[in-house]
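In structure tokens, one chain follows: the form predicted on its own.
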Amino acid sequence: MAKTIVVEKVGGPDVMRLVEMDPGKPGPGEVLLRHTAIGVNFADVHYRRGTAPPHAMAKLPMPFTPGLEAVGIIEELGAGVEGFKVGDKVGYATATNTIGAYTEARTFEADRLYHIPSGVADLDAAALMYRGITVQGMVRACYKVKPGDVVLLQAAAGGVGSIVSQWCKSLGATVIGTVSRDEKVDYARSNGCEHVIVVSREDFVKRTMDITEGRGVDVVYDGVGADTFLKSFDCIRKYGMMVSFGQAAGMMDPVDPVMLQHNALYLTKFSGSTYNAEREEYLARAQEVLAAIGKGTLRPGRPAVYSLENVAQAHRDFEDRGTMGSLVIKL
């Protein structure tokens, strides 16, 4: 038996249940885990509270155990699985497996599995892996980041902003991040933001505009959605580029492709479920990012460590804007 979280009905936190169900035995092509650490990301927030964009609850089951990220070991193989064996030590990151990372123990597809290198540690993995495969698809596909670039980064002291002011910094660019609030300022700081702008007493149209000396950046990348989406469009130069990869703050309202014509701008949003659908794009953005890892350019920092038990908390610490860098869960 596993100790699995089980969501019956979106809403708080407090609708994730703790209980005891069998993982079960792996089919054709699959392997059983036992999970040894468990990356916590807002999309799970999304998904237990009903928030993730309408085509993505509508894929959703009832009940469902969230979570998109875990580090395990191989304690079973199913029929026909290659390239792993029983005592394996590998992690799986992928938003085309949208649930069920919340449990101890779990069957999983073995095509979906990259292998943790040893001097990898289990609470980095889980801390870096769905964040940093989502960065590399941001700073090396939506806008491959240069030498040279202006970059303005929305929620720079979060999860997924810490990951890429780090790989953006490492790419040549400058950095200009935003905070909710002065005490994430020192963080963001740490993480290679060369500015940071604190948006609870600053206007970051302003600050930026004046940082550029009038010229803008060349790309935004936003998580944050509806507080910041459409006056980023305002920091950006000409022939520049939004990144849309989030909606902590709400959806986005719509843009209206006239006000793109007239400033010369771009668009796209980063969805890690189309992104890393095909297999072999997905194993190599992994691989690229346990090589970051590996070499130092990215960091988990000191991640905060809960609980399967007070995974409600990490919930509300996220809803919050309390924390800085990643969530995980130890095992």
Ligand SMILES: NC(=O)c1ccc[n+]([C@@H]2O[C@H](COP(=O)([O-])OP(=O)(O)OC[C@H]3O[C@@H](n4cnc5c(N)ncnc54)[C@H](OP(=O)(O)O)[C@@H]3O)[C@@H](O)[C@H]2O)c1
Contents of the next structure:
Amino acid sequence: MAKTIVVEKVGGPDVMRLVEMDPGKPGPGEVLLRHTAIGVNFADVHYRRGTAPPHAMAKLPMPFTPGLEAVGIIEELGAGVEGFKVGDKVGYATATNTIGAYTEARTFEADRLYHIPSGVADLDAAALMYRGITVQGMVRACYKVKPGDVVLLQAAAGGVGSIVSQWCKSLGATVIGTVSRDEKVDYARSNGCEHVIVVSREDFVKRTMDITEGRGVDVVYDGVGADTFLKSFDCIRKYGMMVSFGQAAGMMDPVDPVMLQHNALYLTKFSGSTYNAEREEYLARAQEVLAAIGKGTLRPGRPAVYSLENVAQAHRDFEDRGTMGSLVIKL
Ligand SMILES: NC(=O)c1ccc[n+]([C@@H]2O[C@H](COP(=O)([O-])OP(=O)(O)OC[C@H]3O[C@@H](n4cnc5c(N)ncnc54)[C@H](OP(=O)(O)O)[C@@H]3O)[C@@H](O)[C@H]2O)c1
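Alongside the form predicted on its own that was just displayed, please also present the structure of the form predicted together with the named molecule.
Let's see the whole complex now, leading with the same chain.
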């Protein structure tokens, strides 16, 4: 049996109930995994309260177990599984159709697993992999960050934000990060932000344009949405790009293409389930992130650690904007 979080109806953090469930036997192409660490992502909050984009909510089974990523040990192999054996340490970072990581044990398709090298700690992998794979797609494929670029990053002290900062800095870019409060400034700086704007007391458009001496940034990475999305366009240089990747503060207002005309801007919405749909691409991203963790280029900082029993508190902390870096469940 496995302690498992179940949501029967979307709502506040308390809709997450802990029950005992039989994880079942692995089917063909599947393995049975015993989790050691689970990543808690803002997307989990969206699914739990029903604020994920409509196309994602439409795919959500009900009742469901939240959670998109975990690390664990293989306990049993289903028929036809190759490349893995019982006892291997593996991880996955996945999408809506394979949601269900908030559990001690589950079956999972072997095709979407990667080995966790011995030099990478379970909690670090759970803190960095789902977000890291996202960031790999955003800085390597979506907009290819290069030396000399100037990046505006919203919610720079958050989980994804910390990784974007570290990665962009390692690529030779200058990162201007926003945070909501002064307590987050040092953390954002420690992850590579050269300039940190505290949005509760500073106008991020004015500060960004001052820092870039009126030129604007090459790219904006915005996972905040409602509060920052439209204003961020005023920070972008001619031919620059807006990469919207999330909506922690709520859905974005619609964009009239004419708004992009003045500086001939590019707008894209990053989608993990699209960028990682092909197995080879997903695994290549995962390998690059694991290598970066192994080399110390990507660091987990100080992930906040929760138990499965108190994961509702992790969701509350997210919604209170009290977190810095990643959140994980230790089993
Ligand atoms: N598209 C994809 O494939 C993909 C993949 C991974 C993550 N994401 C998205 O990336 C974003 C970051 O994910 P994460 O898990 O690393 O979370 P996070 O950044 O650690 O947490 C969200 C941050 O957003 C800021 N925020 C602004 N308004 C907020 C509000 N009303 N409520 C809560 N937070 C608010 C907060 O920072 P301040 O208080 O400093 O403003 C908060 O720390 C999320 O929107 C997530 O859904 C998208």
